[in-house]
Amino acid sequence: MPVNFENNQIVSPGELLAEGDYLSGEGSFKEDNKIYSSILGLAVLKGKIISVIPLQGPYYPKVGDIVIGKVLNSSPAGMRVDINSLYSAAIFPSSMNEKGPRSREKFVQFDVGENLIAKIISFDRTHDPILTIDEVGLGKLVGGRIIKIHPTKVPRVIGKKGSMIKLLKEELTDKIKIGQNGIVWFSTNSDAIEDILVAVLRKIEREAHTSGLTDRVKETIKKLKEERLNVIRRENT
């Protein structure tokens, strides 16, 4: 039962991925006991399921996804939220109770233009996604900066077993949130660190399909920090 690809290998529509006792997931289809890619993307094998993660295309909402969005409008009946998708999302007052670290709840009011991190609790083709902030770690995002990356690159920003996001938190800022919709929010106390973080995120986005990326990112952070330190030294002499 051969597999004709390595994990995260770029494959094309119609390309033969495997044959035998495998199941087709998103971005693939099965025909005559063979599995083919239906899109251009990264082939992934998990257990017996073969999927292809698209390299292009907008974010498609999924129940359970953690997303970062911006409030489009607000009323007593609820809010509409831009989640970087073809669909805008809704959040109702009953799901706007933000939980603190000790599970204490408080009702949160939002103004148009404010950012939040939320969870998709309902979505199908008959209605837009519905959000909640009624879990620890969700709620209003105050201040900080927002940048967009391609949604398919989010797993690479998180890293295997959280290795990449752990590195970013240790080396740059622990105030960083990543939405599965390709939105990254972060806050730092330094313009220099902010610039380094943006550069690093763009590097991860560009090189997401390559191996050894975490080590290269670590070296890039070290290099950029040294360059910034040298600039400061020159300015002070």
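Residue numbers count along the first chain shown, from 1. Under this definition, the rigid core comprises the largest set of C-alpha atoms superposing within 1.5 Å between the forms. For clarity, every value in this text was computed on a predicted model and none was experimentally measured. Compared with the form predicted in complex with its partner chain:
- Core-superposed comparison between these two forms: the CA of Ile35 exceeds or equals a 2 Å shift.
- In the core-superposed comparison between these two forms, the C-alpha atom of Gly64 has shifted by less than 2 angstroms.
- Taking 2 Å as the criterion, Thr220 does not count as shifted between these two forms: its C-alpha moves by less than this amount when the rigid core is aligned.
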Contents of the next structure:
Amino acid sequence: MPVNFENNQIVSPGELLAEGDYLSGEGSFKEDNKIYSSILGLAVLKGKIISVIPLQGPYYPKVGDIVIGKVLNSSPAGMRVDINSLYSAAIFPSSMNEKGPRSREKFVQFDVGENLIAKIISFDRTHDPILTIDEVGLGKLVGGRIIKIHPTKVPRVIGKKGSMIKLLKEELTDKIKIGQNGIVWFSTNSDAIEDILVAVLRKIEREAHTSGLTDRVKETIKKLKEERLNVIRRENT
Amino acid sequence: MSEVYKIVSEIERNQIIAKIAKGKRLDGRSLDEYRTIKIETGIVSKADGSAKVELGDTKVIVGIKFELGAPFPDTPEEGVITLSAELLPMAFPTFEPGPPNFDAIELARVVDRGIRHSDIIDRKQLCIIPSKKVWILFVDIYVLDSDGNLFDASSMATLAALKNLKLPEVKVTGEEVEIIKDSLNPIPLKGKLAAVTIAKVGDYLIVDPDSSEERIMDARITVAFNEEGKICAIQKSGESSFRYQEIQNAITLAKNASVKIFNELSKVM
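Pass me the form predicted in complex with its partner chain as well; I've looked at the form predicted alone already.
The complete assembly is shown below, putting the previous chain first.
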């Protein structure tokens, strides 16, 4: 049962990945007991499942994902939400209750154009994703700023066991939320921090495939902060 | 799915307006700053004149073909210039295939008006036999990628393509007109033209709006200048209105911004 790749090796569509008793996961297919890649990406072997993580591509909804969306249409029967995907999501009034402190529930009404952070509770190819906001930390997003990154780069913005997001929260702002669909929402107290955060997110997106990224991002934040301080000092003198 | 792009998220709208109120924009530009301009000429080998303009992420190709034909009866001694614009479906999610829509027609009209009223082309020189045979120029604007401000990019590309255009010499015997092969000459252009678009967002005026700013703007005004700084054409679009003082300010802003366009055009002309 040979495997034709090392973990995290870049493979192209049609490339033979393995022969024998393996299972095909995301981004791969099985034919005559052989597993091929169907997309350009990084091949990963986990147990007996071989999957390929795409280098680029749109967001494909998955049950349990936290996403940030925009309300397209609102009616008493429910809302239609754009989640930066091939599929637009639906949310029904029964799951439009925000959970506040001490598990107090509050029904929230949305207007067209408003943003929300929600969780996908149901999706398959026969029906559109269905969202809910009745969990702590989910609900309407007010103020702040939204930027889009590539959905495939989202795991790097979160980092291994949340190391990157922890760093961003400690160094820059604790009001930052990342949707699996590639939309990042954050709110900061100052323009300087906002600019640094945008620059850092762009850097992570650009260098997502390299290793030791968290350490380099840490240095970049330090450098950018010092530059800002110098500018402020120069303006004051 | 095009509704996704027509509805602007509240947060996005507010963040753009908040930035503009502080005198900055989301991509780091100041309110009166133009994006980077890149002009290439002669990129379509089958066309008789062509140019590509990149204005930030906006990409426009213009190709010109000529033909011999009859002039319009009311201008028997003038050649004909026909402009048309096409917004290719790959340029933006809301662009659809089919006959030109309102935006495409407006784009072609604005560029056409700039070229026509700045008199950079002497149309009498395109005449061969009055009221019988003249040159007809077909100028086609193709928008490959749309990130706002198609007016300025198309107008620059059209001008660069006209500069790139070469017409053959003709031999006239009686009423017969014969094209002499391998005798291509550029047509003389009088000066240059720069169209500058100003968008109005709230009470602020911004130069060269990108697509996110175009989606939230209240109105816009396009002013075309010739090289001496004379206004050749003005087009206003959008739902809101401009006050008299705002138009004056917009023209001043546009005039300052046109310097950059003239500089870039000088590199290829």
